[in-house]
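Below sits a lone chain in structure tokens, taken as the form predicted alone.
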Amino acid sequence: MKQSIFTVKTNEIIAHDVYKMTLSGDTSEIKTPGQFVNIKLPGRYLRRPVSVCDLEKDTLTLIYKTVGGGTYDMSRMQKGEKLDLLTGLGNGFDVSCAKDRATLIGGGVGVPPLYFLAKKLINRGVSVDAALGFASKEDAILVNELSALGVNVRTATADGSLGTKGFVTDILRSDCAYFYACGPIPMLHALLKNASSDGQMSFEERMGCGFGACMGCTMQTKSGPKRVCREGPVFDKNEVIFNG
């Protein structure tokens, strides 16, 4: 973990209430896709955790949704403004688990960390498919960008305005060899019940400190309680427990 000051390069809306921000700064502590940063915002007590969407040398890309006052403040930030970030937080995806082929499964703002992951997998020679779910076409993000990397992308929307009408579990291929997933809890729960292949799941959770001190994001696993911010946010499918 490292605390650094980053400078806003761009900050633009890309979908309904969803923004893409690029920042310049010291990215040396970010090692794997699936890790996150924790952002200090002026006048806000708690930092805001945001997953890493992409990384190019000293440029960090974040995609976030405005869901409260803090992220609304972020959406108003302009080029040249400064942000205090904790970087290199969490344990990310293990790309070595996918051998020849992998399926990326994302829902809503769980899609961004899968972009950085796709780049890493493709660089290792892995063939990548993606199944992405959104509420509607207006909420869809990174579909074209993932396709441009060479990912075979399928989409599902709850209202049928893009791709298949339904949920992401409706568009999963039966020959999925290994998966990486990130999205809301109901999506991950449905995936655990329906996917027969092995894989990894990245959890979205409210966090107090973001580095394991407050224990506020603890979840139960088959090997005991674990902190999403410290031992996660990525967990092996086989250790995840859902109630119900």
The other form holds:
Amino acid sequence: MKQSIFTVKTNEIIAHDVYKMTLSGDTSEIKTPGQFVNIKLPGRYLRRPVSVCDLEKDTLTLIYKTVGGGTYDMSRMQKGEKLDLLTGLGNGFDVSCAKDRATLIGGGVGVPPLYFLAKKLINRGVSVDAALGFASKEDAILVNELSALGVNVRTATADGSLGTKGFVTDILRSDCAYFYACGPIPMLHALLKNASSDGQMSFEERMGCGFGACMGCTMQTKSGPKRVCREGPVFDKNEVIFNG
Amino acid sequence: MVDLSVTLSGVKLDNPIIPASGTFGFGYEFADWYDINVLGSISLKGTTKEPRFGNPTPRIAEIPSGLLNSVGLQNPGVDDVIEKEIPRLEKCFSKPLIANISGFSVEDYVYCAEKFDKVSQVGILEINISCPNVHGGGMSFGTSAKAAALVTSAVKKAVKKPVYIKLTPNVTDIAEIARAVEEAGADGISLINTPLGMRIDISRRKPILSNKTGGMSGPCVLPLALRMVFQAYEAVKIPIIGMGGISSANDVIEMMLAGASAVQVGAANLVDPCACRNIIEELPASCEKYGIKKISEITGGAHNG
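Take the protein just shown as the form predicted alone and give its structure as the form predicted in complex with its partner chain.
Below: every chain and molecule of the assembly, starting with the one above.
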């Protein structure tokens, strides 16, 4: 974990209310895909946790949705502006659990950390496919980018405007490999109920600190209370308690 | 050289900066960020007789210049705190600790206090009768002078270490409660715990916190805390640990002028993990700027005239 100042390189809209920001700075503490950074925004008291979408040397890519005033302000930031980041937070995905095949399962703005993960898996020689769900075509992100990495991508949208009409659970293959999932809680619980294979799931929760101090983001697991920010955000499927 | 040392009921601290309970875990988490031995002491996460998960999430919400929390005393229970958490902290922190105790009955408080009293690294027992996020305990003891005195005298009879009572700001007259715990034998008081607040998610038309209400902390509560510490200082002679929204060395000086003998820093730790270290580093220069040679001498300095 590290606190340091990053400089905005680019910041552009890529889907409905969804932005992609690249920043340069000290990325040395970011060890695994699925980890997140916590961003101090001018005039806002709490930091904003955002998962790492990609990392190339000292360039960090974040994809975030404008859900309130803080992320709206972030979307207005220009090249050259400085941001105070805590980096290397949380326990990310364990890529060593996938053997020769892996399935990525993402919903909405849960998709970004799967991009960095896909790169790591492919580097290890793992064959990767993905099932991605969005509300509609306007919300879809990273479909082409994942395909360009060589990932076999299937999509579902709630309104049918892209791919299959329905949810990610509707496009899971019966031979679903070891999976890595990130998305809204209802999606993760539907997966827990439907997925036959093992896998890992990344959760989100409203956080106070993002590094384990305040106990604000705790969830109950089969081995006791765990902090989403510290022991998580990624948990083994077999640790998660189904309460949908 | 500015003398930053302060003494609380015979427990000497190198400086008056103490991370506040609930914002610093069991301390060792912060050793990843800096050498925590620079701290005056640490007030440990609020501990209860039995392990507690706390309230359902969401239990954090942002407010202007601060946050609401409704964590609800998540902790592994007093036995695990003594057997696992404190030994882990001892590896990276060698100074006296403040054990923070919550309960749902007088017996609960006494039970935990007796256990912590026997732990050598614990210097002070901080009895939290002010948690706003649990029902049937906590704050219900702190809003009544009679109940506050009852807990205080029961704990005092059971232990040897100094007993500080952590008071809630959610009362009409803080002076009355402060006097009641002093008369019941408290060695000191800590204030303020968090004032109750709420935020509403306008798209869902529901309170953001699943507990509906939560305790406010951060710079937004500093003026409230200063006022209450000021009033409590006029009401009692026992030392006060002042807290509420402290984020800078100047805030520390301000709180001590209001009447605090030492301070706790809470919410600031959550947004800047190095907040306490930074304040300790800034403190000598701030003291010099205001002509302070010995920081313990400024306690209550704002009451002159």
